[in-house]
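Shown here is one chain on its own, the form predicted on its own, set out as structure tokens.
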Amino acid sequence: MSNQQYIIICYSTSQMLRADSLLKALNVTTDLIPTPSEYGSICSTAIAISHKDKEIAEKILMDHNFAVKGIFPHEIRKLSGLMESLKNTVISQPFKDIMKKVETGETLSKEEITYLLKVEGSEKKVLFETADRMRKEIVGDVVEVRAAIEFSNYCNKSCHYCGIRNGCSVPNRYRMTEDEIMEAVHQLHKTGIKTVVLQSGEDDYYTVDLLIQLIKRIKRETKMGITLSVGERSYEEYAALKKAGANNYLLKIETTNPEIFQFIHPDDDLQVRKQCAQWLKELGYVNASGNMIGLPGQRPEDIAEDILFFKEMGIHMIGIGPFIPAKGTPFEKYPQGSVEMTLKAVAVTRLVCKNVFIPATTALASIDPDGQRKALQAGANSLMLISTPPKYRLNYQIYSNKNMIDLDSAIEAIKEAGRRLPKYLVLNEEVSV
């Protein structure tokens, strides 16, 4: 059919980027998307092309002696038998119509996404169960576990919600040395963790050269995957960090509503943030983003726009957490976000974006002790440990009363959710996988 999309699967990220550049240079329209689960892992990227460009793309690649794994139809992910399983459930006709589109793999509109974000009662239960089934069929039962080292709480930005904002009276400002960071990295490596997240405020002290030196040392000594979360940078800086060995980059959009974005980020620009996300995509990063639920003035329609942004930008990892006010900030007296709306956003994001990582966030665990288990049963499939050294940990409070998720609490949440631990974890004898 004429609207059939195809995907080109390459042997490596560098090969994918070269093929994409070649096709674009020869006027083939391409897009970079998370690789569908039947063709590869979440942490890889495929080149999407239209039906009309399939033959010319094949010829270009062949003429340039470009070997690829293959060019395949981009099959729509369906949930066969979904409507049959719902035949005795008390749900409205509009909800049935949306679930029918989920069953057949049709794209949901903003209005339909918004509808799902507003459901309650039996429809909310069905939403969570359907998202959990989508998660199971696409990414399986194993929960990916990663760990964050928050290596600096200095920040040159003044985001109104953030407890480490420039000018905020945090207990103590700190910067970890390279050796301190490496000590924490090696501790994680001993537990079997495969990916370390290096996170900080937007701290100019850590130049690109310092970060490159750190990245290369981590690769040399541990070969671990590296996620960077160090804010907005230039294209050239992102490129240099990628070349040094950074695999993933986390830069949350927080909200795609321009007015809300400006209200919470007085010295930021939404278009700059979107441009950074586009650069990260073009450079072949495993691209991570996310939003906050319950921001002042936010409506379900705004969350629906966020979810569509994640899909259209081809985001690989989507962190969705409730807004939590931080003491000493302009937003400290605003009410926190809703656990239930956060869970609904997780579920709808799974249905819309499908083959992506969705963490059960630390923020959710901070306002609901059972929040991570609930998220894992509503479509989430990963957890993030807080592995900042104890002497610094309490000083990295982006929001107040942060839950310091450790390996034991992560294991408990995974088991309570009826999910499986990753085989790479090195556990104590009394902990059963």
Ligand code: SAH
Contents of the next structure:
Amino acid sequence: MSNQQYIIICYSTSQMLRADSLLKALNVTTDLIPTPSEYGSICSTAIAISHKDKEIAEKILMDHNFAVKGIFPHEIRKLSGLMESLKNTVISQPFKDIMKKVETGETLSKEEITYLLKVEGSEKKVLFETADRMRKEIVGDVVEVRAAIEFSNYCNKSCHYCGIRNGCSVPNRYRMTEDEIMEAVHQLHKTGIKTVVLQSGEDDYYTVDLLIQLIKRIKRETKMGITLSVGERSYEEYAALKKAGANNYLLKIETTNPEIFQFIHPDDDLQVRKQCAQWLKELGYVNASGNMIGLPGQRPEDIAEDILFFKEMGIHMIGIGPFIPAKGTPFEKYPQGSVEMTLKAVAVTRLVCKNVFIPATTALASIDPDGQRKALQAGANSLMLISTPPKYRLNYQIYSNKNMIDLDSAIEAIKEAGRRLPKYLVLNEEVSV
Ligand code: SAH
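Show the same protein again, this time as the form predicted in complex with the ligand rather than the form predicted on its own.
Full assembly next; the chain just shown is listed first.
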């Protein structure tokens, strides 16, 4: 089959990056993608190549004495028996045609993705169930739990939607000291959680040197995985932070529609944001992105483009949340995004991007108390706790009435969704696993 893809799996991220640049330098077209789960952790990145380049790639790697774990056919994920299971369901012909493609693993077009984002009634139910099955087959039943420490709410940007934007009157602006952050990190470490997300506004106070010092200390004292979410920075800064030990980077694209992007971000440029995502990927970060649902002027077609962007960029973790108006911002009177559209976007993203992490977002929990369970049953497989110390939390209201997801509410959502807690969690006696 001429369109058969192959994937090269390396022993480490640095080897993978070296192999990738070597192949690229010798004119082999490569793509970096999340490693399919059957070949290891989906947190790692694999190199995808086409059938026609397989032999030449093998030769190049051999000539340069590159030991790789292997080159495997990139199996297309199928959902066998899907059509059979739908034979007594009332669904339209166009929907059936798309489900047939999902069953055989064919790529969905923008039009088909848009169609799925618009379904209602029994088709919506089938969409959620199919995404849930894809999630189960690819990433299993365990819900990955991560936790965020929002360490500064100072921000030099004025994104129109954001409740901590520059110019917005926040009760108090705060910056946590390194010791305060470490105290919160240690508390998390005791719960067994393996990854801490360090998030802030775009605050120049935290220079790269300060962040490097913090990253090294977290690694030295806890060895936890570190996700940074500190906005747009230069290539050199991203490289230095990676070298210091940061593992993942969360920078949401928010929307791929250039006009909407411009309208909501007076200080930003979509091309720069895309460039940052590209750099993060090239530097070997586990790349996290996401979007908001229900932005002014956003249509299902725009959300379909966002999903295609996640796929084409090989994004590992995709946070999809409803837009929620924040008091005191230019968008405070705008209507909030819908729970149903957010859930459909989660489900379609699972069907299109397949082996990725999709969190049931805090934003969803903030507009629907049952939102996280619903997302976990529509394709999502991870949860993020808010672990900012209580005295600062209320000052990090990026949107109004933000839900403070703690370990107990996360455990509840996981149980209600009929899913498994990760083994690494250290639980109190009264909580039965
Ligand atoms: N300064 C960092 C972190 C921003 S806050 C950065 O730029 O990456 C993290 C996320 O919160 C944003 O990416 C955005 O998707 C979300 N967010 C901010 N305001 C929001 C709102 N009003 N409604 C919903 N989500 C919002």
